[in-house]
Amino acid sequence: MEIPQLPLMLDLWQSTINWQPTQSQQQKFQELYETILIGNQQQNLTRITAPEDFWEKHLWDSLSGIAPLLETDSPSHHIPKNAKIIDVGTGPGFPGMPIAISKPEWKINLLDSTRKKIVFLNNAISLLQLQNATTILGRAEAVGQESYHREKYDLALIRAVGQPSVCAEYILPLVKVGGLGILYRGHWAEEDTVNLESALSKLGGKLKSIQSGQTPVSRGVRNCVYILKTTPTQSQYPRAVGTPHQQPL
């Protein structure tokens, strides 16, 4: 199959999130897209296809929500140079892949429950020659009782498609004290706000803001949400697989 080229995009890189890929990040992107583009012929992985609509609604999606700390320099949200990451739910890799090739100096962890997902993500780290990232086959709520996993990152993603409640039990008990749990989404209401902030006195963060704009191609609605993790979560979160989901907090 031919696989169009993706857009560069530079100057809205950097009038949206003040970075812009180096040409090597650039071609790791397009590697992706054709392996992403592949995949989707023998499992469903995305239908966003079309070259600006994957730019926008995967790549630029997938960064503008750590734009706070793509900064060489920046102190900003507690995040370390070296950071351990976990992207929640990664299906083919969002937002955790593209994280990946942009910041090298991370090291990124992709968790998701589907194997062929992660078989999937496997062949395309291998492809894509990226050391700093890895999979995990599971459901959040079994890797967050874990030792190995629990309140060991730095930093837990999450494209949160349910309640923010249930997103943030999923990864708050993940992120260590002082680190960040985010949650990317499309809409946002007051009572979303209101259903957060009564999970997060249990699961031991505080609200600590959320970033509201537009994607810059579509004009879609984004928000990102900000979590900071400020005391340890108690042992009973996450609660047993789909407890969460079943009963919200």
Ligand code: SAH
The other form holds:
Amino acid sequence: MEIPQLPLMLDLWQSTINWQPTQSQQQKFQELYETILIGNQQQNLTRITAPEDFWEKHLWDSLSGIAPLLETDSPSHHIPKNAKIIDVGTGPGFPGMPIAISKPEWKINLLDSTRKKIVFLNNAISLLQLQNATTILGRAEAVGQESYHREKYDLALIRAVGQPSVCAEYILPLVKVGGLGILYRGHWAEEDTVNLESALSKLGGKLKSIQSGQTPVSRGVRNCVYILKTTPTQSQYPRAVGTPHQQPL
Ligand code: SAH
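Return the form predicted together with the ligand of this protein as a structure block, the form predicted on its own having already been given.
What follows is the whole complex; the chain from before opens it.
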């Protein structure tokens, strides 16, 4: 199978998120791309396969959500140097894998409920020799009730898993008080804010900010929603497997 080369885009990285991959990180992005294209022949991992699309909609998009945290002197939020991160419903590893490649000092857990995706990720992690990434096979509703994971993360991320209040119920129980949750969204409407704030009041969170922007090549709409965990989540959340999705808060 002929694998194309990903574009480098150093100027765009710099101008949009004030960061650039090193040569070895670019090499790992390429290896991730190859691993996903090969894995795509076995299972449906992603429909985004052209090199420019993969760069923009997977690599750039994954890192844009944490861009405010990459600024070392950022006043926006303090994430410890060796932060513990969880990516909920990571699928083929987004946004978690590009983040693991870019932030070797962060420890990333990739959670998904589909065994085949986890098998793929375990293989990818070992091929790319990522020392800071591990996987968890399970449902967010169940993992959020395990003491080993509950309120243990400095940062929880979620992209393309469900509506905002469902995502909030999946991630907030996993975040430490004082930690941060990030929802990666496309379009965002005023009523999304109203619904999310009502869910957050039950989950111990507070809406911190919403960063609106466009992807740098195809100008797609992006909204990143930053949530602060302010008080411990009551033990009834997350509710039983399936309930958050069937009866959103
Ligand atoms: N975040 C990735 C994948 C999105 S597809 C991306 O943006 O490309 C949604 C993924 O979430 C699927 O892989 C599915 O298995 C997983 N998922 C859905 N509900 C889940 C739950 N309750 N707990 C854990 N994973 C879940």
